[in-house]
Amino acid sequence: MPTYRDEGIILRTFNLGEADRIVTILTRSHGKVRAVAKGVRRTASKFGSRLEPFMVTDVQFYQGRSSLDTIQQAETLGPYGADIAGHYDRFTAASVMAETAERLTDAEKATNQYTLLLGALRSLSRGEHAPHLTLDSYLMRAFSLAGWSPSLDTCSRCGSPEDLTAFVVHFGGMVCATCAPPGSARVGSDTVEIFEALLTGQWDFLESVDRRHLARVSSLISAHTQWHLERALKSLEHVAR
C-alpha cells in the first residue's frame, strides 16, 4: 500500500534543502525507514518537534517511487527527548545507542531491537540508572539480540570451561590461559559477573561495584561492538565514562 502506520523511534536527522528533513526511524513493524518530512524546518511546521531524535512517534508514511517515504503526519507517543538533551551524559550515551540501533537493523522487521531500544531511551529519560550503565547493559543486549553476544562461560577459542583469564574481543570474549594471545586483557571472575548482571539487569549489584571495575568492563564492550560493526561509533568517543 502507498500509505501506511507505524510506531517508530527517530534515531537521526539531517537538512535537506531549505525547509525539509530526512528523517532515520527504527519502526515497530517495519524495521528502518529512512523518509523526508517536508517543511519541517518552517517555523509554522506542526510536527517539527515530533521529529527529533529519541521522540518516540506515531508516524504516517506514504511509500513513493523514490528509495525515501514521506512522513504525512506525526503524533508523538514518548517525548523522552527533551528529558534526555538535558543531561550531557544522557545525550551522548543515547546517541551510542541510536547510532548502534542504526547499524544493526535494516529495512526487515526488527521488534526485539524496537523494543530494547524503547525500553533503554525511557530508562534513560527518567534517569532511573547512571548513563553508563543503561548504555552498556543496552550494548550487551542488543548485540546478544543480533547473534553476537560474548562468550563468557567457555573459552571462546577451545570451548574449555576451565581457567578463563582473558577477554579477547576477536576471539569472540572470554578465553583460558592456553588460548590467550601474549598481552590480551586480563580479566576475573569478577569482570564476568559484570558482564552478565549487564545481561540481566541486576541493577542494584551493578550500582555496588567499584567504578574503575565498571570502567574496564565498559571499554571491554565498547571493543567488542566496535568489533562487530567493522568501525568506529562515531558518537561514542563523546560519553564519558
The other form holds:
Amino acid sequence: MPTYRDEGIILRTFNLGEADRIVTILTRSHGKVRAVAKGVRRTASKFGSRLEPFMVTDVQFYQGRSSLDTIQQAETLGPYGADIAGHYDRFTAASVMAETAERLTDAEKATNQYTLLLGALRSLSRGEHAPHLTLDSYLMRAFSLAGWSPSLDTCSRCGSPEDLTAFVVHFGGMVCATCAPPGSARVGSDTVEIFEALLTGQWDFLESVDRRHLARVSSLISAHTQWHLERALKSLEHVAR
Amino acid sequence: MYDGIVQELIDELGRLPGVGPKSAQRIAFHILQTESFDVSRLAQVLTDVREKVKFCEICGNVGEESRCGICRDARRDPSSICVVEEAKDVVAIERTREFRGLYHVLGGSISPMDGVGPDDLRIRQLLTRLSDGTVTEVIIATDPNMEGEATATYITRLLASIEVKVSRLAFGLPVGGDLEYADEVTLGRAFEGRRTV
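For the form predicted together with its partner chain instead of the form predicted on its own, what are the coordinates?
Below: every chain and molecule of the assembly, starting with the one above.
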C-alpha cells in the first residue's frame, strides 16, 4: 500500500467540505505536503488537536491517485500550539513563521528549514525570548538558508568593505556611501551588529538593545523578506510588537 | 459542456461552497427532470433571503429585523453575553437550552495568515456593549482550534481592564469517544478542568 510516515509541523489548514480539512505540513524528509484530514472538524475526531497549526506531529500519509495525500494517523511529538495560542504576541509571531516557511519551501526535502522552524516554535512556546526577537531571528536565518542573506560586511553593489552607511533592500543589504541612492535608509554599525546578533542568536545582547532601535531593524527585515518573496506576507501586518 | 442555459445553471450551482462540478450537474438535472420539484418556491426563498435577512445591529446574528429574535426577547438575561464566531454557533448553543443570556457574533476569528486581524471582527462593538455596566459576565465560546483560542486570548486581554467576569467554555472529552484516542492537549485540558462528583 502506498503509505509513508514522516514527522512534520502543521503550517496551516483550510476547511474542506462538511467536516474535512486540507492540512499543509512541512515535513522533515518530504518537504511541504498538502494532505486531507477526514472528519477532523468533528468534536469526536480521532485527530483532535494534533493537526492544528504549530503542532509537531508524527503523521502517516496515504498516497492516493489524487494530488492530495490523505492523513491516516497522527501522533503528537510537540504540542507547541497550545502554549503559543495562549499568548497573542506568540501567536502572531508563529503565524508569520508558518507563512514564511510555507512560501520558502516546496515538495523538495528541506530538512534545514524544518529544523529551524521546529527550534523557533519550541522556543516561542516556552517563552524563552521576546516573541518579536524570536521572529526576527527566525526570518534572518530562514532567508539565509534560502540563499537570501542580506550582505552585511561588504557593499552589496561594489563589494567594498568601507564606509557602509545605508541598507537598501533591492540591492540585497548594506551599501557604501558612494553606491547609496538618494533617500535610502541610513543605518549605522550598531544596526549591523543587531542583524548579526539575530543571525547568530546573541540573546543577551539583543535583550539589552533599545526597543525603538529593534523596531527599526524589524522593519528592515520585513522589507527584506517581502522583497524576496515578491508578495506580501499577510500575517506580518498583524504582528503584536 | 451543455448548451446555453443548462450549462449556466451548472456553473452557477458550482459556485456554491462544497458543490463541485459533478454535484452541480446532478442538482441541475434533478431540477430539470423532477416534475414535483417546486422551482418557483426555491427561487422565491433565494430572493427573499437576500432581501429580508439582516445582521442584528446589536449582536450581529442573522434575523429579519434590525434586531434579532434573541435580542428582542425580554425574557433573556441581559447580564451575560456569550461571544461566538459565527451565527451558526448561536444555533448550536441554543440547541443545548443551557444558556439564557444574549449573544455577540464576532463574524469570524483572528487569522493573521488569512489577513484577518482584530479590527476585522466585531470586537469594538462588544466593548461598546459592555460600557454601560449591564453585562456582568462574558462567556467566550470561540471554536476550540488555534484561531479560536488566539481570539479568546486577545479578547480576554482586552477585557482584563473592565470589571466583568470573563469565562471560557470548558474543554474536555467528547461524549461517545474513546479515552485512548484523545489527543494530549484535549486530555490535558480535561484533567485541568476536572470537577468533583
